[in-house]
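A single chain comes next, written as structure tokens; it is the form predicted on its own.
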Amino acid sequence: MKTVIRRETPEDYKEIYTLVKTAFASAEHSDGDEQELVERLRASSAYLPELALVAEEDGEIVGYLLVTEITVGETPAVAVGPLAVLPCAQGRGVGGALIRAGHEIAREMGYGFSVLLGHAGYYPRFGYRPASSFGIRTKLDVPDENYMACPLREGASRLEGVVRYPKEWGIE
């Protein structure tokens, strides 16, 4: 079954909205408000709509990544999340081609880093290893090993600093 990445658009959102309950409706890690999550994200001024993808097989949407602009000390970077993909769509690389495709946008865009707050044990197989280790800091209250980071571009290997977000996000 080929996988196609695309950028999302206006008619995929009611379809996305039920992807993404469907989707995390039996993580345990869920508080139920990623549908939410999406929308004050695209609302937002960190929403970058060349970031925002769905996978798609056979003509069906099956996987959701959103990808927003965040900024560690003074430097763009990018949060990747929420990614979600469909039980049925699972364990077959859709995840990690919407996490390849973001990261190729998101270093053509010149970001040169990527964090994101996830499972230890998923995420560290795309590059991701704890946020700390490059120097990055964030002010949320989470395990170290769940807030990670992910050099985009080759070489880069710390970026000092305490990720920011926008003011909208209430996240201080």
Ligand SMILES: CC(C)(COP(=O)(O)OP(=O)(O)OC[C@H]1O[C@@H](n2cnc3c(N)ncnc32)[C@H](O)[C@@H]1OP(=O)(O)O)[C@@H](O)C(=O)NCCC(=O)NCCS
Contents of the next structure:
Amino acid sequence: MKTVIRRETPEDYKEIYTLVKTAFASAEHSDGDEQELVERLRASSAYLPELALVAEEDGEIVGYLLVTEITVGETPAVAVGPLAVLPCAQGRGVGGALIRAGHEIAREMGYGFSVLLGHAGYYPRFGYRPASSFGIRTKLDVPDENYMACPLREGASRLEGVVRYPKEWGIE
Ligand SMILES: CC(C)(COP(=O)(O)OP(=O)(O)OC[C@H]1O[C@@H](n2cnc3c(N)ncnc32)[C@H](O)[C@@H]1OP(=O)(O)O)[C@@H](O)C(=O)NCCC(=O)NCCS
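The structure above corresponds to the form predicted on its own; please give the structure of the form predicted together with the named molecule next.
Below is the whole assembly, all chains and molecules, this chain first.
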């Protein structure tokens, strides 16, 4: 099946809300707030319209990735997530296609690093490693292996600093 990755539009918002809620409903780590988080971030200064991506198959949205701006120390970087794929479309590369597209766009926009909090069994295949190994620190009380970063540009090997999220994330 052909998967098209494109930017979200306001006409997609309702469908995305339901998709994110549905995808996270069966995720044991979910706090049930991810669809509201998307709405808060969309309305915030961290929102990057170029990096709010839907994956579409046969005219139906099956996946969503929101990538927003954060800072590491004083340096702008991006945070990946929420990432959600409809249960019926999982396991065939939709999540990976969204992440790769997001990385490519963020790189073109000049960002050097992406960070995320997520599954240590999933994200390393896209180049993520514990953020601490790049000098990137978080104030979040989370296992080191789940707080990850990925360099987006050649030569981006270290970025010393603490990650600061916009208040809309509700985590700082
Ligand atoms: C995580 C998620 C986005 C992955 O999307 P996807 O389109 O199924 O992922 P892909 O097809 O690109 O990759 C599938 C691979 O990832 C693995 N995988 C999927 N979810 C995983 C998880 N939570 N932990 C570890 N591995 C996982 C699959 O086993 C599969 O492995 P394989 O390629 O070795 O067979 C999707 O399962 C989802 O929406 N889950 C609920 C919401 C969620 O957890 N979001 C991420 C928050 S960190």
